[in-house]
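Just the one chain here, laid out as structure tokens, in the form predicted on its own.
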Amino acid sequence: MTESALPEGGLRRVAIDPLSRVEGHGKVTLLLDEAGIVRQARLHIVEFRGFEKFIQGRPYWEVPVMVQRLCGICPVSHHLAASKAFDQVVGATRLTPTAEKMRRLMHYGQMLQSHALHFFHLASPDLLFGFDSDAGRRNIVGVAAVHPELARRGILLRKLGQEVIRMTAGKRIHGTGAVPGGVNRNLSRADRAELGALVPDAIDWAGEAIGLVRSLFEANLPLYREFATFPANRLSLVRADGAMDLYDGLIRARSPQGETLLDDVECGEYWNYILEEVRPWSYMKFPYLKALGPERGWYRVGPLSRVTNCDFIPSPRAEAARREFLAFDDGRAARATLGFHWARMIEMLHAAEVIGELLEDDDLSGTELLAGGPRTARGVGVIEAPRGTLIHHYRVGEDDMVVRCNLIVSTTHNNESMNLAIREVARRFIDGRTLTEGLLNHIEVAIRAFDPCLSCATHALGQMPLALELLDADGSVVGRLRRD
């Protein structure tokens, strides 16, 4: 973290660069007038990645492998994306129930897994010991030492979506289950058997880890109920029938009053809806409902937007958290910020459902693997991946080389609602005070509420080296902070 004085006006800018404990590398600036209040918060990426542009010139068949290069953490949900994508270029309209249904169970294990890794190991540090406690216990190694039982659930429930991945997918990480068509591999009883040992425990820990969301609010209710806590829109997929689905569906947007601004909205139309905005000062784009414009028009997706958007969850368990979850302080936990990881819990309950239920289907043994149709020229992959709603979008030529691409990320659709909760966050606990590690570790907790990969790249776990210089108005030194 660095400070500086900044000639316009006496504002002082600090710096918290690089964001910890998030996926992907980005940074905040805050600007301070002389008084210690904030003018202004931004998130910055301050990557820039390029695959819309050099998987151009490419055969549509490989990038499915190629684009998952994109994340180290959610590989799957844009292998998937991007299979789905192509699976209109070759005309699959309806795929094998085989193909579906592998699919689907990859998928499934990629939530769980990814929902595991961001709350035990990246998020519940900041909620079990405190956002401004010593910062040498936040960290995995700190919950582990503490509440070594929930550090272990912590890790076998990843365990069950890794094995998933690597069932359906050939590896745990960057996988080829998924083709343009349908997939290349099914599942033997054997497998199916082995994988669905491991579900009762998962369904039972997810449970108890709900629970534990639920007692932490009950503990900080003020501070959890409006910590980052706006008005915002939502967005996500839902099935016809109004249910979560994860995997497919058509596109859903209401306000926060609960009014439907869009709904049943086909995949492959989503351009006729949704704008992205370019500002200066970020890689990453800012967009919105074009019927409401670039003020009024941005949005949130994420497992609070799924959970709060669908009529119901197709699955028991997760339904009956998702009631509560719903009714919990007058509903006002479904409209926080922090009501992110609750909804998180909840969604990693029903991945582990899902997968018991799909585990039990012999079409996962089918041999049915492929379908196909007349080519065409465009396709459209929408998924709900664990961060949100994730958008690939391709163009093929007549020689099967790609010629246009447009990808959407979740957090890229999440980019205002992130910037807008660190302005809450530095307006509420920065203005006029003294920096703190322990302070600006708090915009940081906003941000990885979101579960942000900034990059869609890989995570940095663990500690990392920063150093932090205040600044008076006239630019002598007042206090210096430093981690390594």
Given for the second form:
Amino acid sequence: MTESALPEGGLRRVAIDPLSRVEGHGKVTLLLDEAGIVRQARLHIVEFRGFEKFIQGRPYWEVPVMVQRLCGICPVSHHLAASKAFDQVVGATRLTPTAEKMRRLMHYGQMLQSHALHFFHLASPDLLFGFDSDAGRRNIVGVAAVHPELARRGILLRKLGQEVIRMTAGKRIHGTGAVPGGVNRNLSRADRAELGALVPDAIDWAGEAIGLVRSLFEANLPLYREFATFPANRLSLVRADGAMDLYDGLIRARSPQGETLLDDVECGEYWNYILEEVRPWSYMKFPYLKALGPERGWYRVGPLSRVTNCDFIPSPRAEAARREFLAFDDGRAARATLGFHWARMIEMLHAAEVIGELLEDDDLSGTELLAGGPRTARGVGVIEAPRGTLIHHYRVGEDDMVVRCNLIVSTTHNNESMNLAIREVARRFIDGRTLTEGLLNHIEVAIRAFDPCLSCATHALGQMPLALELLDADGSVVGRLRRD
Amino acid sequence: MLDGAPVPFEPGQTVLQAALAADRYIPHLCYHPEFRPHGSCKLCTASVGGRLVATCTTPAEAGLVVDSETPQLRDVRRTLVQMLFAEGNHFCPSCEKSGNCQLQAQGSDLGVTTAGFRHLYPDRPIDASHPDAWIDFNRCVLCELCVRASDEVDGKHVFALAGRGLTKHLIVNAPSNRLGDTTFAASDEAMQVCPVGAILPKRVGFAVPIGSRRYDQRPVSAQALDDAPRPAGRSP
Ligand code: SF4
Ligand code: FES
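For the form predicted in complex with its partner chain instead of the form predicted on its own, what are the coordinates?
All chains and molecules follow, beginning with the one already shown.
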């Protein structure tokens, strides 16, 4: 349900004043209706506005490097999405095998490092110690004190991902490995062997992380099943044969009941199917499926959508884990918001398997790096970033400068879903009209499941700076709580 | 004498040229061995007989006492580089000249790690009118190398500097002031000489990986000595 679906009466809308936003904080406003029930939750995110403007007028070959400034946690995803878009501009309809595989390797390295960071550093403290536990303990240091081996593995898994990125992109951050039409480097056999030696452990540890999430589900079934859960459409890329593919594919969307809403949609056609709604209180737009309209057409992206949208995962251990996940609790884990964590770990395992497979491929050491063809003026690059579908869309002028650009980032696709998740949690855990630390913690856990790239999510590992505001039906603030 | 050791020279050589030919490095930016010295960046400043002068324009003479590698002069040069950074928009991580840029290389050679000055963030439009080249005026350090190359080698007079002080800027020889309307060609020497990322060929970008570029391999001081013309019979 979106706000425009709500009856007008009794619900007050407030537009936030840009000055009142808390820099570096996620800000949440809860709106009560006349009966004192949480009617709506709004997550206000400080988004990188103006970036589109910043890119306009710049030469297209600079953009894949420049867009990495968009996000401190998944710069590689932006780098690759932009490169994919400009492949079309330089007429490279097919990359060379070396280029395609180098980019895939880079991307799955990013997936591994991002998922490991999220699970071990950010999510596992909540899950292991309880949502209400002492905030000072809810970080990787706290995990290391109690589960030293788990923390160590988390760090090593992330490190493998970072090493893959460094070797394929040239640097861990602000790499330049992908260029329009291909890549600018290959991997030596020695480098491949060096990385490859680290993969078997990574696969085992990722498998164990899945086991850990499963055991947490088993131990807390009623809570995990329900927590922040609501039915949602899901959207992701899948390969033409229905397999999970995080680097490239066709757009598929399904309803909560599993009906197909979109299938086999070419990425370049996304704008015929996905529209964005602007709401006065939010800087971040609300995308929706055109066919269903803004009220019913919102959807969820990210690991949970991908794992449940594909027909199979093309690597053996991750596929076995997917089946187990889908069957668990009669399919309820795969619908639960906390199922995100489980799905994320399945993807982490898949990423480790793909990395291992790619590293054995001699194409990575090939020397044909670039492809090209007839120039075009438009490029759309879509990729499954760690947090979900990421769309880069550019138009380039005859003078090679970018004329127009439109980006839809993962967190934006999840905008409505995050608001609903917060509302669910608020309804369940709010205590009358008082805002408590406990409520704040629960809201934080719900937001975290989506792994949003809020600026604040990158600031403090373990603790999200969050400001909470409660408005009653006539719009007056009846409660405030803030944690830095 | 340079920093206490004798340096041979030939008539007509400047202090900087004599030093480089003798394998002695003095930092510089607007000097290029193939062109007439210009003396604008002042990075080559050294103490000559107790006075601070630009060594790229000071003739070498017998008995000159030159001090270059002093802590004070290092500070002066560092400050000059910081000022150049602050005057333009130099964002190295997404600049395609990174690793081939002399300003960046001087910065790292001299240990420039902080901004030092408030950045001016000028808003200068870029010129992409030429089919094979583009100019990002945000990165121009006004060294006049392109002006000299176009005048002296290409014989075209495509570039010139106009204005004074903070408003000084590069212009091109066309009523529209657009590079595409000049006689400039990608094969011109002026295409090659820009020490920073201001005049660049189109569609090259990051084809050569960062890490395998000119100053990634060897610092600018070593490169400059390699490039210095030497009298016959002397090798580096
Ligand atoms: S464009 Fe380059 S070569 Fe010409 S003056 Fe500016 S910095 Fe020097
Ligand atoms: S090198 Fe001498 S002033 Fe620039």
